[in-house]
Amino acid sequence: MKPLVAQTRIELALTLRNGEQLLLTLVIPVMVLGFFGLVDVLPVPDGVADPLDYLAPGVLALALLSTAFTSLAIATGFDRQYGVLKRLGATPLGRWRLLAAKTLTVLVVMVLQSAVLVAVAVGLGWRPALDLPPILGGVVLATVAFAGLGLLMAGTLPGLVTLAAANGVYVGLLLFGDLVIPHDSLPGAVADVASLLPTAALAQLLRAGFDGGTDAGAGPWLVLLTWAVVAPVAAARCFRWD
């Protein structure tokens, strides 16, 4: 245990002091919500009486795609560029733990995300209902499938290439994965991929679980699985450790 916990410091230390990482994982999904919060720009559904309840649930998707996939994935692929995972796999911590320790970093990074995300949007004025199992089992699918689709890109593409990819990735699910933008908004043919994305069946499943417990359906959390059992498949067949 003593290497593994001695790892997940490290990871965590070097995550909260990347400039780049904080800015994606805690910055930016601060910055979308306080200013989307308090300048009434953007559409809201039809049935939704707060905008803060469509759009806090979408920014703690967000915060979460930005921890277990876009940091995840630019991490891993310059670690495995500049040949520290191969050294690392080869040392007593060995490989599992190596995952194990970056999993572990995630895990505690999102706690910290959506602890500061809930207080603002709580200072915001924003007042949820909690409903629990969709809430947890819509982030824990979710987590796996965002690792998941991170590590595919992390361990198949260059360092450079992973950087602009898995930001790119990022800049389009803002904008078209019913993170602060509804589907409603979107032109059908948009509207109908988009509804297929992780995080458009998260975020229902975030919304539902934050309105006490209001059915999503079953749409959302079909999406979500296949995404968590089809990424990390793929990711584990095709992940190279050099």
Second form
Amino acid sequence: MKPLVAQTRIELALTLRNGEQLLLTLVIPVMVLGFFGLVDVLPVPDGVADPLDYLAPGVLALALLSTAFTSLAIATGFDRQYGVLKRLGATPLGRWRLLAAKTLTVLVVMVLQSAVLVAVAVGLGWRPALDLPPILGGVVLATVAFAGLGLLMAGTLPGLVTLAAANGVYVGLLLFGDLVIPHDSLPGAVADVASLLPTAALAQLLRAGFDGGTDAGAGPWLVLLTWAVVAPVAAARCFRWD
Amino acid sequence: MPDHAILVSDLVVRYGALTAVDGLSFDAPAGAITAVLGPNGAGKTTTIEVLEGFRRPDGGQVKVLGLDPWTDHRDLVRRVGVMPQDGGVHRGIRVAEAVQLYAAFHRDPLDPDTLVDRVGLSARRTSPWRTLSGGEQQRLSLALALVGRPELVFLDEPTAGVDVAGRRIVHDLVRGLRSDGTTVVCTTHDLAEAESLADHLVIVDHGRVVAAGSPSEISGQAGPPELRFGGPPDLDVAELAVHLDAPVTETTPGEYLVARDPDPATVARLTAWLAARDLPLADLRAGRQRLEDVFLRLTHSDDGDEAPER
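I have the form predicted on its own already, so could you send the form predicted together with the partner chain?
Starting with the chain above, the whole complex follows.
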């Protein structure tokens, strides 16, 4: 237990101390939520009465993406490049406890950012009706999928390439991932492809869950489940520790 | 404890078509300091990485503390400390944090605060790794290798980039380990360091051991005693050779080798010859070759003057 606790504590401290990571995981989501919650410029999809009902779950999904994918990929990519992973592999900590520590760190950061974002959204007038199964199911599957993609990138690319690519994917998903721009505003063919993105599926499940249990249908579950299987398997097969 | 902490026989490691380690064999005595020397690309780090369990050998036998470093990795990491060449420390971690973290991995660690003092980093406790000088990083890295009270420590280039004061701290710590009965295996480019620190030397080139033994044993293989001196470049070596009745060569500009027994009479004739011409004498060395000379001869047989890469 002691090595795992110590490693988790240090991973958490290093994450929370890192300005770029905080910008990505907290400042940008809060700014997106605050700005578009106050300034009425974004299109709202058909059938949504309050724009916040669309925006708030989308920004929560963005926040999860920033932590479980972008931040994890960048941190792990540099750990690998600087030989940190390799050196820890030569201690009694071992690889599995190192992975567990990184998972716990992601979970703690996600709880912190969700608390802040929900508070901001409620402050802006968001009044969700909770239905937990799609929320919890979506979050668990999406975390596994995002972390799998992040580790796949970190375990195969050089640190700086991972930094650039992870940020690029973050911006791409911000625009095309059904997080703040509704898919019915995109050209039809683009929207069809984009609905297969893991963020789109997560956002749909969150919106259903925060809307008192409207049925999201089987589509997003299937999409997210596929990502949650394929990404970690690919990461486990391709990951290089040094 | 067995007499030998490490036994390597006929080790082979390949990277694709390249054979980095090619039938290498050596022992490291328990409780002693063994230095592995060799030019860059000789296979030193690859060999150490096999011993640390990072790399699976393609051939041969390796035993570390009686265990197989690949299959018994989990048992071995509790008893071994590793200081890699590139540090392997997170850029943002603070000195005290790093030592406390590594202490938490072990059942009976050294006291982290005391260890930070011993490596001379008391004033840098709260400094992140990236703000440390090269020498401070090396000393922190060494502390991380030692905090678990290992029976065996691997140090890969422990004094690379360390200043004179830091080097003394590292050497004192390494000697302290030996007094506590810890086995030390280090790689180094610094031949003077190896000569003064190590009980046992292993010289590696092209993936093979070219010499092994105590520093005096290896220097003893060097051939007959000789006389070397430094002076102005382009001396008339032909005239000097006649005067000394021995062949004289300028090995590098301003460095001369006299191939004969350096008896006091020869030394006197040499200094008289220089004095008569009002020439300065930069340095004078009589006797057996230094480790450096032996090293160069063993590892660069095609070009005896070429210095090892740094």
